[in-house]
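This document starts with one chain, in the form predicted on its own, laid out as structure tokens.
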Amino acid sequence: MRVTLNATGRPWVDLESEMLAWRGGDVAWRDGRAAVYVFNSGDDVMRVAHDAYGHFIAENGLGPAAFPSLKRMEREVVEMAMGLQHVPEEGAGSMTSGGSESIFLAVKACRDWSRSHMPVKGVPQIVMPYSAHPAFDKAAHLLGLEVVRVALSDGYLADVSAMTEAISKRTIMIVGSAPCFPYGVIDPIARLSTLAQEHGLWLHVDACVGGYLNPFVAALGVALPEYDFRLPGVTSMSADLHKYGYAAKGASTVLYRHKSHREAQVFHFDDWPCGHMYTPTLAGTRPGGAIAAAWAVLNYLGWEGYKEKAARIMAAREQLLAGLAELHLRVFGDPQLSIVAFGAAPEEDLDMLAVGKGLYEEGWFSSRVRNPDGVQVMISPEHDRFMDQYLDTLGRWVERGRRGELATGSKDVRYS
């Protein structure tokens, strides 16, 4: 039967009581059991985030001559956003909704400034490697562009040869990732940007996992590829906030070279009765909390609070690919960040889908990868309290496996 209004109201009490009940079925993050969605730095973060969220919880991005706490908070976001992957001064970027969005954005940005600077004849393409994040072919779709993905060379990475000989007349955008999801490995950035150059190419790098990461982990000492607008073939990128910045959802930044590659994403219009309609963004309103929140943490944990989680994440790293080896399980290319997926060996007949469904079983979400099939972690700093466990679980589900005790896994690979 359809829920209808209820006629009276209902005390909050009562549905706050109900919904922390229903919550009840949810996977419980708080104890390191969600490796995906949620990205648990504390309950100090948690509450700066949340506090600043209320304040502003009424407040509308939208209307920045109303509201210039929001416009000036957004602001300081993009600015230490360009300042970490050292966008030079001429560039530009938004606070977007998420990952989503901002490759929304730089796509719909890409294929603008095309037509105004170098229009091809027919439809626009993107070419990218196959383990580009399917927000592009959501984009491409609504777009009205064609997407080339491309088979990866070995360690997972991008095949910037066979990348090369898929551009054709009408491409205009090729992408990278630092790093990928399936994966958690940085493409060859460096390679794409000279790519790029060469053939006059937009080059976007998909950093929605590593943006506010990758930064604090290169501060530690270890030696990551390259992959920002130090770069000079780089043109836009997308960072997520509500990942490893730790703010709330949903927020992220779309970061460009140059402001005339940002003006190509926003919106104008004026033929209606209210006049000059601008809208930077996909969306009209946009929620105050979530530009206040990100501005409050970011804030609250500044450089050494960001490198502190940086190490704790690496530690936790290191714990797990120490499990793995006594697992006799291989990881998949050499990840250097936060992500790490994981398999059997190709010679061992284990159905890792099916220990991946076994953890799901037991309350630990991880997601699964297909080709080759196994289990992704993408790791938050909590998680360094909770490694142990999920390297017990894990472990119990392999050996069940290894003894033929498991249904076959589904190869349905399912994030929603």
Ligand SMILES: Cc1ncc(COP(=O)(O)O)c(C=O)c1O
Contents of the next structure:
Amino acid sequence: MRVTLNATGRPWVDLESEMLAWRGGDVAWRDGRAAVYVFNSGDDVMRVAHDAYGHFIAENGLGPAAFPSLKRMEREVVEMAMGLQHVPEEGAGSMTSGGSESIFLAVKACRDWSRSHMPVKGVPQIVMPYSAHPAFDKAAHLLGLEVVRVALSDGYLADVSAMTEAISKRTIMIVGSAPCFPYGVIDPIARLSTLAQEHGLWLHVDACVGGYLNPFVAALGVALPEYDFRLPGVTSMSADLHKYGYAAKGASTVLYRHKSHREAQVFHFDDWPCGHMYTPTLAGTRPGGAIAAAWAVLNYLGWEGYKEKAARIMAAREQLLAGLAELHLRVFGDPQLSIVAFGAAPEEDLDMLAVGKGLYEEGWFSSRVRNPDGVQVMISPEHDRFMDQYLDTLGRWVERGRRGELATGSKDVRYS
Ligand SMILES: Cc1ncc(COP(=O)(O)O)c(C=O)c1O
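Go ahead and give the structure of the form predicted in complex with this ligand, now that the form predicted on its own is out.
The complete assembly is shown below, putting the previous chain first.
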């Protein structure tokens, strides 16, 4: 039966306890059970984000003249992001509601910018690796573009030679991830940068996962492949604050090499009663809380705080890798960051999707990947407290799988 609005209001104390009781059925992310969706970096960080969000819950980023506080915070967040990613002085960026919006805006900017700078005949194309996020397909669908997904090379990386061959007269954008979601590996962005320059193409680097993680992992001494604006062919980048920036949900950044690229992102409209309307992003009204929370968390943690969180992630990752080796599971590719996808040895008859389902049924929530079949985890700083438990549980399900006790054969990687 459809729920209808109650005739009179109900006391907040009752509502609050009801809502919190419902939460009992959610994944227990505070106990380390979510290796996707939530990026837990501790109660203190959550408190800062929560309070900052609350202070600006009614304020609206659509009105910078009314809210110079938000205008300042957004500018400072974008400047910090540009600093982390080495965007040149003449670059620019925006805060958005998330990775999908950042990617949408970069694709929109590329489409509109290329109309005047590198026009193509027919439907413009994006060439990208098979591992790139579906947000590009969504953007292309909405913007009337075509996507060409190119098979990966060894190591689950973008195959630059195959991408070169896939480039046509209609190609306007190429994409690389740093890292990609399915396998956590950083594509060869340096080679993609050269390719973009050779063909005069727009290169978007999807650093939704890595934007606020890679600089700090590198600062720990890990030799990561180059991926940011120091590579001259990189035109734009998406980097999510609500992932490893540990900000409240609804916060990402999109960055551009040049202000003229960002100018192609914005929407101007004049022909209605209220005159000129300028919206830099897809949204009209923009939550002040998301801007405030991102600003507060960035300042609360600072460089050293993020580095410490990165160190915890890397320690948890080491423990995971050692545990996987003990269980005779193999890691897909050479992931250097927080995402690890793993499965059985090719010759072994072990259904990893069934193992992943078993973990899920015990409350451990992570993603699964296909071909080869595997489990994918995205490690947060607080996971270091739960890795022993995770490995014990994983070990039990792997054992059951090896004894032939699991229902096998389903290729469905979604949980329902
Ligand atoms: C590499 C990558 N790009 C883009 C996105 C989309 O981000 P969002 O879910 O914030 O829209 C994700 C989300 O996990 C991602 O991992």
